[in-house]
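Only one chain is included here, represented as structure tokens and corresponding to the form predicted on its own.
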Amino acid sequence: MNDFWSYWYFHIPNFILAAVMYTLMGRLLLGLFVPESWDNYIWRFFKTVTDPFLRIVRTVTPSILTLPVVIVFSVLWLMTLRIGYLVLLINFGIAPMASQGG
């Protein structure tokens, strides 16, 4: 059986968290070159996908921090969630493991 479907409960949440994390990084990098009010469809996509996560992280970060710093913290929190989810699955003994042999 395909390993993806054998461990779908790991791969699908991990993929979603990774996609949001990399989208946040893309927004941070693109934000260095364009204004916040830019009306391009790519920028609107970045904002639509990442704004919910930024609102959540904004509630736990000091209000003195600027948006780029909040984006960096969002990436770090998503990385922590990904690692924490893997550790949780390892502790339950249901995480995908690297195969032995070659």
Second form
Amino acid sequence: MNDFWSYWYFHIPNFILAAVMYTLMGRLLLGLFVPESWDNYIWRFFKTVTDPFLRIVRTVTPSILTLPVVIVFSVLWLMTLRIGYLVLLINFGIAPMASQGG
Amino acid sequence: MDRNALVPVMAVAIVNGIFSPWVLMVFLFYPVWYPAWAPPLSQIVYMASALILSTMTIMLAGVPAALYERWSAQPRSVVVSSIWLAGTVLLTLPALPNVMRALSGG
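Switch over from the form predicted on its own to the form predicted in complex with the partner chain, please.
Shown next: the complete complex, the earlier chain at its head.
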């Protein structure tokens, strides 16, 4: 069994969180150049993937902050979640270890 | 809520970003968050660590303020900004010894 499936409980959640995180970064970057209501399929995909998470972060963010700030906060929350999950697994002694390869 | 109320929150968060002992933890975790293509200069990594910590201070301190704003029937902006500022000051307490040391020039 390869390393991915040995540590699926780390890799799969980490992959999903990373995917949402980078999609948020993409939305933030693209949002600098396009209007929020743009009807392009890539933009709609970015919004579909990130909107559920943005709604959660919006709940714990004061309403004075604008959407781009909420996106930055969401990226940081996701980064914190990923690192926190890794630290949790390290504490339980079940985190994936770096191998020497070969 | 008045935008000017953000100024003291941001000022305290910047102080926390520079002087907090947690900045070392963020710095040590740099392989996780620092892009591989960026120059691995310790000064730049430290600056980015301070920036991340400042932003996270504002973010975490904003949670109780936001929850008050959502759950209160008639939220008052002065209360929201006070909760936010109090949270930021609370998170900055561990940085105080370093601030004092810097102010005394030692």
